[in-house]
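Single chain ahead, written as structure tokens, the form predicted alone.
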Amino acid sequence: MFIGQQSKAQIIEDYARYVNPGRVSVFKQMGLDFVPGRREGVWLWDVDESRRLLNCRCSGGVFNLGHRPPRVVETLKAAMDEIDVGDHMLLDEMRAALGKRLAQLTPGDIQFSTFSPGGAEAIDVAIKLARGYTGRPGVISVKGGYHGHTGFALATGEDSFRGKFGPMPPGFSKVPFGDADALADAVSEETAAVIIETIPATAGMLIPPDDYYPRVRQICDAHGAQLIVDEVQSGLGRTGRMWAIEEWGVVPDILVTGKGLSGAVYPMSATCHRPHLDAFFQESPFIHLSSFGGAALGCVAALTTLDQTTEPGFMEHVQAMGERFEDGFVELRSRHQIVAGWRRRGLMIGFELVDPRMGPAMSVALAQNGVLAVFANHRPSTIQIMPPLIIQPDEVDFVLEALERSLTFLTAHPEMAELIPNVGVT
């Protein structure tokens, strides 16, 4: 009914003539003109049916149960017999469920949600929150981090993402990951909020020292600053645990979670807080509005996937199966010089290349093979690999053989580094 309305040759000519002709450009000049057409768990089609990608880049978390998981699926479609969006000014019993989920579910004492229809917004909103607890201006991300496109999500980021739209709100500022004396030198009493991606999956999946998340908790604590976990992308299982942060043993005052909230069907994210946070939001409870946050269709979706998630067994195979691919990178680095290494927490990985104009080609490369999948754009060398949770062993191989067969080829033909552009996809 939907799929192939038209040519693919009409679509891409739509597409650039109607929504945006750069990115048609840029798809043709790498000879990744594809077009998702059918969909499901881990396997995209293109819309003339010509191929199939196996989906390593999940857009950043969203398809953790692939596409079109069918208990989402199916629950999303008997709840349309009865709800709808719900109005975000009212009261909401689908809403309230979700919250008391995130509560038994996120860690420490985190009770209340605020929910948003995507993770830039939920970032402005946990920003927003510990501006107005606090009453300070002072917000300090990491270098290479990457928290959203707009708002004070954008202030946080890179200046390759920023900078072509003037000014930034002040009280911005900027620390190496995983350097906690950098932190403490930055931070002062007028810091309100120190936001960090738990693995900064743009910076290349960077995993921290072991000390770094104990020392940053003590150093917001030591200055009354709040520490926001971003765990949009680590989160929901992503690295076996239900959030990332969980590895290291800290509670912060607010943690971000979206993209998988959403089943993959319906828009869906939530800043998760602490009690103390809660008087800004009791004194001012209508200071935040969002007409689609928290949904009641969205809440829906949600509550399903996180009964999936949470189902006996669905962690002890996300880890099993990063395992697998470990196992793989061993045999690959073996064979091919051009391999540096690997960064993994569960089905969290980054690849790491020699060098970092291999990435883009590489990305071309893996999808010459059947596998979708980009370099981080912060370090070009890492080849992020995020595939849905549900991946089987024989999915993992097929990946494995995509990369050997990929870097056997830029092994044989190193021009290719200089020839694909970096085009700054995250």
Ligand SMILES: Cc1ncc(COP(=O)(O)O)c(C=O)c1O
Contents of the next structure:
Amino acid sequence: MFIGQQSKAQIIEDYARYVNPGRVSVFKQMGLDFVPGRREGVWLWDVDESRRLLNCRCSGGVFNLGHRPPRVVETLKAAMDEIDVGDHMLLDEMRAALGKRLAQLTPGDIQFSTFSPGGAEAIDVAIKLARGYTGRPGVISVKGGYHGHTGFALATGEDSFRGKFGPMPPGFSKVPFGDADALADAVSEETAAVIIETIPATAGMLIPPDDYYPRVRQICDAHGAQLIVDEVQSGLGRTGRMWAIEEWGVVPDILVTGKGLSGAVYPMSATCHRPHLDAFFQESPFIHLSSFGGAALGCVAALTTLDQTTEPGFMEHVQAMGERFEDGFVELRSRHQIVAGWRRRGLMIGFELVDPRMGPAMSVALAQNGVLAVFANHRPSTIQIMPPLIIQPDEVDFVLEALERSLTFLTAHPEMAELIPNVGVT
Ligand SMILES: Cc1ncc(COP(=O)(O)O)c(C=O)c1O
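For comparison with the form predicted alone, please write out the form predicted in complex with the ligand.
Complete assembly follows, chain above in first position.
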């Protein structure tokens, strides 16, 4: 009914004419003429059914449960017989239910949730809340991090994304990731918030030293700064734990989740915060509004997603599949000199090549071998491998075989590294 009504050539032509011609020419230049059509589980088929790709990009976690996860799809269909998006100003049963579930699942005493349609908006809410509560201007983020393309989220990021839109709001500064001493020097009584992706994905899936987050917590506490952790990519079971920050035993003041929160069938994100911060919303309960934030339909999709994610055996499966990847990586490194190593927690994987120019070429080679996986924009030597968390052993092996073939190809054709551009993806 919907897929394949037009020929692939027509879709590409219409996309170029009416949506974004620049993207079409970049994809052409890369030799990637894939137009997603049929989609199911870990797979995406080209609209002309000529080939399929195993989705290890996952849009950064949107497809954590795969494409069109049956339970979430069924719930959403059923919900459409009863509810709609709801009125965001009024009280709402579905929003209350999702808020309660998130309070149960988030670390420590995190209790309240404010909903938005997307991750960047949820980050904006977090920064508004931290500034509103503290009355301070300073927001410290980490170099190479990424929190979204709009508003305050954009202001936390790198000039590669925000440079053309200045002047940025004042008060934003950056420190190197993983360096608690640098953070200690930067935080002051003017700091409203320190914001960090627990495992920064766009920076190349960096894993901090063991004492980093406990020290970050102490530094924030010493100065009354609010600690915001962005779990938009690293949360919801991606690392084999519900939230990546649990590994460090630290409770942030604000935790932001999004992307996979509602099973890739409804846009939904949440800014979850601890009780002390609610003083700000008590004073001004209507100070942040979003027509589609916490849409009731999205809430039921999210509740079903969370049910599936918290089922017994789910995290163990993520861990087991992650270990299967790691065993394969050991073999790959023994055979291919262009493999520098990897960083991994669960199925959040940064596969490192020796040359930063190879990342974009590797993404193209992988696509030619049946796998969609993108290099990290702020560290292009890293290939981000983020398969759906429901991936099965034979599908892990498929990805490993595609890596094997792609590494062999790149070693034989080093000139590819010069040909493929870094196109500014996240
Ligand atoms: C860590 C992180 N935070 C926030 C965002 C922004 O989310 P959205 O694209 O839904 O606005 C992204 C998007 O890639 C992200 O990776």
